[in-house]
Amino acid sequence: MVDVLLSDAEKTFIIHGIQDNLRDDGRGCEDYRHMEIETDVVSSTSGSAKVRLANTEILVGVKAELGEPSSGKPDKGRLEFFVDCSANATPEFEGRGGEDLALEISNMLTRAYDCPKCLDLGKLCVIKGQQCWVLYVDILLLECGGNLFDAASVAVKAALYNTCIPTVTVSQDEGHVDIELSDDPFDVQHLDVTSAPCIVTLSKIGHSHVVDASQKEEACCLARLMMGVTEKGTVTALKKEGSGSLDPSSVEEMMETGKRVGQALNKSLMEVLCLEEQKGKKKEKTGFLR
């Protein structure tokens, strides 16, 4: 979380507005800011996406490479998350300033996706116990304007939706195994990310809670609850942060809000991704690194 200094009067104004379901930018407590999503923005990756949520901007690239499956899941592929905080995003990220935040985001995404029903990683297995597809998900924070976890999860889901994995042919001859990758750019498989989770962060401010907190609202928040939520409302991960406390009734209320908002967010995201895919080459591209 990037620190923003506010006066007591500013904090009081924000807190009282939230209690009346009217935030300083005109939103209600369960409303997200305007979000822009673009896929296929980096040509050197297997899949990519860029998300802009108000002043927060995140770029995600996915690289699919053959590797060994984990010992505990020999018949499944793997997901590896890496987060980098650009020093251009905020002066606080200069040097090693963003390492703790990068690790927090990476760990939360790993926990959110560590659910058998999120992604069918079995389809990424090539040879049981020997070879599988490993998806390296690289997340770059380009600009910080609040609510980094949610924006990162949306960008990750969009990039995975855009990921193309080459078709693999496995042949055996006298005990020797040959793996051949198709070089046809159209002979690929795609992941079904319909059940992949999005992270919803609920910030407790005063006696109320909000989603998609801005930087000013984050400065008024003493405790927040982060949830990995699927399109069916299943909670795949839950984490509490902050020095403030949350009573059981508040947690229950925040979780109900998180599930409701998470379902709507997943539904809207999938609709946008399907619509963009239907446009094909006709879609307007504003990305970079092409």
Given for the second form:
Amino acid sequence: MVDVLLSDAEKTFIIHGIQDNLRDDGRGCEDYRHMEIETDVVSSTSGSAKVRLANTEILVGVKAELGEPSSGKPDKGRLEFFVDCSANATPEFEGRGGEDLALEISNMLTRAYDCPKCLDLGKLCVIKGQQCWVLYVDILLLECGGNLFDAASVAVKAALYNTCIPTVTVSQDEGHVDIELSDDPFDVQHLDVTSAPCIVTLSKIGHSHVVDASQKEEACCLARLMMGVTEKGTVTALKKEGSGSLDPSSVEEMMETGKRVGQALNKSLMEVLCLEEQKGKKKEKTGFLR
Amino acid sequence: MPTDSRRIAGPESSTNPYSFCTEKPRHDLLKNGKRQDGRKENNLRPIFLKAGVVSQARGSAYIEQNETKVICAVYGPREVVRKEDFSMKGLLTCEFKFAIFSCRERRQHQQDIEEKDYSVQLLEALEPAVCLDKFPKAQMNIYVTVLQNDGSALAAAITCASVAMADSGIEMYDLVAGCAVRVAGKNLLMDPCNQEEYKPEDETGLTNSGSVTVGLMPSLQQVSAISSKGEIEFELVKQAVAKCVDVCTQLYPVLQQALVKSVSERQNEEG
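Got the form predicted on its own; could you also share the form predicted together with its partner chain?
Below: every chain and molecule of the assembly, starting with the one above.
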């Protein structure tokens, strides 16, 4: 994680505040910060989204390409996550500096999406065992203001919602297989992301836990629990992060909160995305890093 | 994928013969209350655990759960090599590696993404248990090699690494016991073997299908690692975690016994 310098007194202030359900920016323990979502921001991609969560800004681009399916799943498309930590966000990311964090985020997302019901990858199959759509999901961290995992997962879901996959027709004659791409740029398929998970990170600070920790709060926190939660409240991935440990009963409490918050997050995200799609071309463009 | 130019690579395209055989989906993980290897739902495989197996290392341990075999060595504390790594807390590093031949399919020599993920999880499982404050400016390295993988490799590695760490004499708050559980439908199968492990590629059609791994510090009753794969209903995750915590507590005496045995063996050698 990207660290900020915080004195012991400042840490105590934050920890005591959270004990009384009051955070340094005035939120309650289960509140998210203000989030802005914009889809279709990069025209060279199949789908893209930008999420701004207070000071955290994440840009996700999805590119659909035709490739070979993996040997274990011949009748499924592939989903590949790649995270790039831009050195613009913090000089620590220069060179290979952000590699560990990037790997952690992409592993968590891969795990959260690695179940058959999250995303119907069967629809992405073109010719069984030979050709399928490969969705390259590239995540770019533009600014780090805490809670990167949640913001990244929201941005990924939004970008997948926005993704248009060109319709292809497969014709077969005398053992010769042809793939034909539709000429019409509007003849596209959309993905159904309703049951895709969002990641909720719960940070244990003092004796209580908070969602959507800011950078300062992350510096006070020793152990985090991350959950991939779907709209139905099922858990697709679970991970403890950080150098601290957790009491079994507080793990349970944190999971309860995570489920509740995750379901609400998924619901409002889908509402916002539907609203955005209805606006279509009329929507206002806001651009990056304001 | 970067390759190591100093090694002789296999032929560019070779296929594992197993990938041609069509495995039948394993719908019957549990038949008449019995699993494929004859165990009941709650039964673990027998554990063999021995500390002090690598003479060169500061501490080491070997664990065997039927066909899952893991060896772990701990080196250090020693001075940090890189200046940037300087810290007033000790630095713990972890390297998790599947031996190339350990799985059904051949692994690569270099660490792949799964192994890197396991390394991080193992590190985070052990960090809370080690008194890192007592080792400023020092680093300790844990190396874990899975010799043979027949499921629950991460759980075995957590147990093995914590015993190796204790065997090295590095001060610790507690040991860490690891345990895995496979969730299939409403069934919770403890300590899954390779056939029972959750693999996202073979869709069993069940709503609940996944696995949960927990690392627990038994005497402090603190969870130091928790991870899950697959889509599982919330109530079942809770049950699975609780069950793992239970089993980890039961494993504690096994870990203690292994350590006591290694200490008394060492005393006999010296005396």
